[in-house]
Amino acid sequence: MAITQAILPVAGLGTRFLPWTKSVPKEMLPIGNQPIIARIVDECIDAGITDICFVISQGKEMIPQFFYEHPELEAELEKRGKLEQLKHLQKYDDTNFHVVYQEEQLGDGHAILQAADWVKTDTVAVLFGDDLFTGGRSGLQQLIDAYDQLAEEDSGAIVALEDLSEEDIPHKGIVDIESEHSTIAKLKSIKGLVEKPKIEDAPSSFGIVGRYLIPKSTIEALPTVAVGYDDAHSQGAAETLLAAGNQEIRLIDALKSQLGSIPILGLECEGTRLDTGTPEGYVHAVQVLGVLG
């Protein structure tokens, strides 16, 4: 079945940028004479993904705002003549665009809870801001060319995963590798994750990058990882858990929850990926990409 569905967390208040971000959303720095989100929206449809769903705050809504209709201004473009401009802004004339708001900072899987009534098909795709990638085919593309190669029953979650220098390690969730997979290169069968790690506690050097196909069993699967999850089975538990006991609601717990139950799988991607989630790493990424274009 075809990815068509991608949900995009974006809620997080961007402290490592301030005083910039008190007032700009650090998705909507700039890259070239892109925003950072618009090249993470690209990527979407570029992979085929018709259906976008923002996880936003309040304070936020420059991003979706960016990809909306502008028929004022489309009509002064096309008068002036300036077709190209144009054409780069009814590129997103053809997707549908959708905005939840995440209300408090409690975890990456809280934030995709929230879009849990939106997402309509089997298997949705979840694209983290901080990451980028460089090269022939985008971490998502290269997801769903694996995913679509799988047989149905093999057909669970699948991570990007890359081989990661001892210092990132204990920043990254980290994969502990079964096997490989027969027949498709680079795609690992993952038995175990851990969230950020010592480097002498990692059980690989594998970690997960930003990129992820998850099935509706993990949303599904995200309320009942909040810490005390008792026999209480909604959104409305959970969210009562993480205000009594300032827990989170992490992705990678989800997962973990699932291990056994479905496959969860790994993707070694190909190219570079660029971390715009630091000061450092967005001034590099700069670089890189307005080189690249």
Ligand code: UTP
Given for the second form:
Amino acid sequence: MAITQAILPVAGLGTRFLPWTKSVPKEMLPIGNQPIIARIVDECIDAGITDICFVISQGKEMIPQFFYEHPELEAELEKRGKLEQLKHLQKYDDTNFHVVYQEEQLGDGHAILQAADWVKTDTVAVLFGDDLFTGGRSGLQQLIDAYDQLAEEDSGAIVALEDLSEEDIPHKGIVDIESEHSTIAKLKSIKGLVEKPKIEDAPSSFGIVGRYLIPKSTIEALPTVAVGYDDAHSQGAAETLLAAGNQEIRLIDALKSQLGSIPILGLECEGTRLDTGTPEGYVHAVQVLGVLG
Ligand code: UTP
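Target state, the form predicted in complex with uridine 5'-triphosphate; input state, the form predicted on its own:
Everything in the complex follows now, all chains and molecules, and the chain you saw is the first one.
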């Protein structure tokens, strides 16, 4: 089944970019004449995604607004003969955008959970905005190409991997690799996952870099992986527990809970990844991509 839906969790506080993020989301920082988030949305559209759900928080409405049609502006551009700019604006007209709110920032998995009712397909893409890909096929395209080659019984969750430098390992989810896939190059079967380990505890140097294909079952597992959650089966119970304990729901924990029950695969992605999640990384991304437009 084709992957046509993508969740983009962009509800985080963006504390590393304060004070900028006090009023403007970090996802709206420009690279060339585009905000960062437009590069993520373009990656989705180029990979065949037709339905995108933004998970936002109060005050981040300008993210979805950027992609909505603007008939008055479009009419004015047409009147003035600015057809190139008009084409740019109309690029998003065929994509269906949806918005859900994450009221409290209780983790990336909690953000994804807010989009659970919107997901209609067996497998959905998840893209985090800090990681951008440049050169060749995008991260999402590479995941989808691998997914398309898998037999149905072999497809579970697939995460994008990068062979990280030592300094990046303590900041990423690191995978424990069981084996290489017999026919699909660079695809690995994963037997363990560790979030942000110390270098000496890392089971490998391969880390997850912001792109996932997850089956519905992973979303269903999310409410069960709030720390301290052991009993109830409703999202509401997890919410109460989270609110009381100030814990997080993380996507990596949901995947961990599924090890052994569904295939958890990792694809070593080609190309260059740029991390725009820190001010230094963002400046570097502007230097690399800004000139390319
Ligand atoms: P980060 O860990 O980078 O957090 O989240 P952040 O809030 O964006 O930035 P810092 O660390 O405070 O500087 C990774 C992704 O997950 C989303 C973020 O918006 C970002 O795209 N996220 C994180 C949520 O949507 N909700 C959360 O509760 C946490």
